[in-house]
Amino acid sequence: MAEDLPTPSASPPPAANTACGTCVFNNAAQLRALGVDVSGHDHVVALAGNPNTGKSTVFNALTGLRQHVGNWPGKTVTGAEGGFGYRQRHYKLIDLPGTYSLLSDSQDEDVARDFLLFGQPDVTVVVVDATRLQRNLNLVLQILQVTGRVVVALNLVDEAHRHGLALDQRHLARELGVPVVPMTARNRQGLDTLLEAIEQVALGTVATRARRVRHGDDRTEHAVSELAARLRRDHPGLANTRWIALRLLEGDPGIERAVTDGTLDRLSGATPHAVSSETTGT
């Protein structure tokens, strides 16, 4: 149970462990640029999902009262963040705005996309509604193009069973290449399994093989590779250059804005920006 877990201490976190992959200590500057203070935490976990999937219920179950809300830097979008402990490690949990897609068409989608692309969280938990799985998997597959450090929280399984839907989470996990945890967040069912999966992905003790789309056309692959190489040269330290290159070639207006308004420079250079927050809990 989240409320029984150890409260994060004020002492500094241990030195970075090379086994932790994109450990928070390796990208703390990029996270600060996105308005997230990671001091005192060992790992950063992003919480993503479509609206009305029970994402906020999962967030509240994990963090209890250890949470606060505020606006994302430069945005009118409100976000929440909190903390939880598990097996003597401290986790910062970032509740991203509910979104149907990373193909940016709104400020909410801008925030979710930028955090996953440039913040490189240690783990991304994608909450999906088990009764509307086909619709929700669109976002899951898009996130898997950005990061393989994913846990799928298959929420509302009780509702799915009530509607006569059979769920094979093992088969789904094999197809997606990441852990899938069935749960009913409002009753805290599956929460312990979710915590364990988060820890395994954060520490790299479970091998994920995220399902990713590759373009079969050689000319497309050549263009993507060339543009990605140019992005790496013009923006040293920029993450996910292949995905950004694909979106630029497809004419994504959100990514085009990120190039022209200096967002890519800011995030690859990791200039810190303050975040305004209002405390709502302890």
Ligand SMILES: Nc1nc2c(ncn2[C@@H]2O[C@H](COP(=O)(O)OP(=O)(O)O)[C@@H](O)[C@H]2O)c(=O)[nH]1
Contents of the next structure:
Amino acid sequence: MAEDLPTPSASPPPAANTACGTCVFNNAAQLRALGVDVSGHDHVVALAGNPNTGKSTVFNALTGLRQHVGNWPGKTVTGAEGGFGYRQRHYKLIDLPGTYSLLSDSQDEDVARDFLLFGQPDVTVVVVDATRLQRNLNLVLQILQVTGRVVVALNLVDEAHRHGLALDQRHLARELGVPVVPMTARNRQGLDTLLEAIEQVALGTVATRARRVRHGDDRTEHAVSELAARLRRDHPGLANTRWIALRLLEGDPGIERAVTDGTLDRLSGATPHAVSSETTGT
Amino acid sequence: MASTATTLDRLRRDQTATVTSVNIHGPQRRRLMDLGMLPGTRIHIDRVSPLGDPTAYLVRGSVIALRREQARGIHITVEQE
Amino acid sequence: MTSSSILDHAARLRDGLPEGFRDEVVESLYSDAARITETSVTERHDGTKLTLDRLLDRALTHRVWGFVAMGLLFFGVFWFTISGAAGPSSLLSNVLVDYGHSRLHALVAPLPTPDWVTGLLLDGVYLSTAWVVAVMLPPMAIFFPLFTLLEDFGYLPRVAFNLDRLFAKAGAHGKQSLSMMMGYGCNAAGVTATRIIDSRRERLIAIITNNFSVCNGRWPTLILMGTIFIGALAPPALAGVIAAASVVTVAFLGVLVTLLVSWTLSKTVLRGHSSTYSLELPPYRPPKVWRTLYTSLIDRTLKVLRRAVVMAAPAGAVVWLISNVTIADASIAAHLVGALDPLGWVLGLNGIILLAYLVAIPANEIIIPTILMLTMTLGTNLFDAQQGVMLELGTAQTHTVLTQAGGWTLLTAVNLMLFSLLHNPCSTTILTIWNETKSPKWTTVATLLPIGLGFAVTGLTATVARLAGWA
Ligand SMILES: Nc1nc2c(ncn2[C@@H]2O[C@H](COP(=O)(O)OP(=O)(O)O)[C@@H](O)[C@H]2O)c(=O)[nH]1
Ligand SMILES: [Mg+2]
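Structure of the form predicted in complex with the named molecule (previous: the form predicted on its own):
Full assembly next; the chain just shown is listed first.
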């Protein structure tokens, strides 16, 4: 069943790293904070995660901007955009509002959910709170159902140490099937490794193999597969069919709307012109 | 070690309990589950608001404040020493 | 059409699923998360929270000490702001207003510029801008970093936790206290922050009442009134504390009004019960003090100041123009003030104050300079000021100008403080309310309700004070 995984389509074989790829110690030095300049970016990177895990702190560290940071859930309610350059490439970074789940219909979480699902970022960095790993992983697992192009930023490692927690990030990475980068964003620790991981996922030089969760019992599993197959038949090329199928089974109004108003058609690329005539832009 | 079935609003400060079911419906049910309030989750009181309501519970490592009305919908069994 | 049949298909499949399949989805995710966590995290010592955190939380959410601490913290912030800002403000005022203004006049004197140009630019635009900088920069540079430190530390959700019951009783959402606190910085930001509230009914209540959080544009008015009229009543040693107390009292009244209006709305036009919610209390995090000070200074303080300056410059020009363009023997300002005076009297204010509030719809920051400028040109011509020239005065002289040229009494000052709390939101906030609600009806309500209350309250205090012979 793992073949049903909505992981990124087979990425090009790990191309030989560029000459610079080996100078790991010098990575952060190659970061160019570009502030609000997102012109001509090569890749779109989204920052997602539970509220209050340090997303905006990471955003600020990478872009040099000063998105408001505050110690309370709900501080960021609108997404912010910024740019950074790393090695030869330009990235557009999007700081999404915090979300506990992709499954709820809460308004303040719509922005994040819709962007992850329909905005199709090239890389999604999920910033997780190392001191509350279980709850944070709940979201990571959900995001992994939607995209495999994920880097997990295991943030607040300093606090985890203060609380006497020891973390095995390599085990975590194996379990999740995506890179896991321990960091203390507030002190800019781990930024270099994060940048490296973002680049690798963006270029497809690491093969991520996102873990899939079986949903409930066999009957649920069966219904999801059946509906997902139907979705793929009706909308060839559509990504995330299992996830969309699950949401349709649950009767999620947002996803039902996406089915009826043609958003799914647009995403599947089956009838791009029929839809794009109604909407401006791409 | 015996255990008593009750609802979360009846939990006392010095007790620890396990969630047995969440008897709340609508979006709030999902939200509580997203926060880790699931059958089998261990829970205890972190502190009570100075005005008596809400109460903050320690759930899977985070502190979540709930009003009494909601706590009443969460069924638990209290562990007794 | 295929898409609707997919929905049918889903509905058909759903019927065949067990009752609780939705829960199972979350449960299976969580059990996976739990298993992965168990194998990747080991607790080196007993995982109870750090004792310092526990102690702090016990104190800050204690039945008695919780509220004492809350009062002291907020009082401390204001007192620090007021007393700390006094010196730098008068220094800036000396440099920018007194010295800068006369230097500029001296500089342009030899140039062949028409009088109205120097008047408009130097006496209107420059003076009002310089005044706003002198009056706003120091308190904002103290207030914002302090507030940001509290925010970064994790104190705000504790306030929400402590006050929740009151909001529940008022039929408001538990997170309204968070958007309320954001309103102390800027109401437009507070209105945007209401997005954390899911229910439309409760969100509207939070939006309508956000204006009762005294925003930074209004602090200078309160601080000035508190200092020169109320603090001055106390012996000098206590003046600062009394002034701060008067400002905190107005802010506290704002909280009361918020609760009362929320309660009234939820009993009438926005009927309903306070909906349940869950609020996560984050751990205390020792803030990075210097970083926080730096960013809040650069970000919040200068941003707010820039806005104030951008608004003050044209307002200065407008005030200069209406004071200098005469129609039928009197300036436009004089006509307007004359027309507004009766209403002003009823409210225990005066025509000048009301005119200032009209000019200041774009930004509350310029209320005080506008009032002073109009008072000096329209009042008994005591200082022999040029028409429409903004003040070049310190606080002591300000008091003299207002009482002697403007005929102000303690009632005027108190009612100005009340009116500063209770009047229409600034135009930026109104626009934000419109963007967030897209409703002409609720935008209108949010705009007119506070000023209606303002008229009622100041009218009442004025009547009572006059009947009691206090004014
Ligand atoms: N100790 C510590 N605190 C951090 C770290 N990263 C962020 N924070 C703090 O965590 C809080 C939330 O950060 P923020 O970036 O606003 O989180 P967001 O809600 O995910 O955007 C702030 O008080 C930050 O200063 C870190 O690595 N270590
Ligand atoms: Mg943020």
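Numbering follows the first chain given and starts at 1. For the two forms, the rigid core is made up of the largest set of C-alpha atoms that agree within 1.5 Å on superposition. All of these numbers come straight from a predicted model, not from anything done at the bench.
**Q** Using the core for the fit, does the CA position of A46 change by 2 Å or more between the two forms?
**A** No, because once the rigid core is superposed, the C-alpha of A46 moves less than 2 Å between the two forms.
**Q** Look at L65 and decide if its Cα position differs by 2 Å or more between the two forms after superposing on the rigid core.
**A** It does, since the L65 C-alpha is displaced 2 Å or more between the two forms after the core fit.
**Q** Indicate whether L249 shows a C-alpha shift of 2 Å or more between the two forms, with the rigid core used for the fit.
**A** No, shifts by less than 2 Å.
**Q** Any chance you could measure the C-alpha shift of H222 between the two forms with the core superposed, in Å?
**A** C-alpha shift for H222: 5.4 Å.
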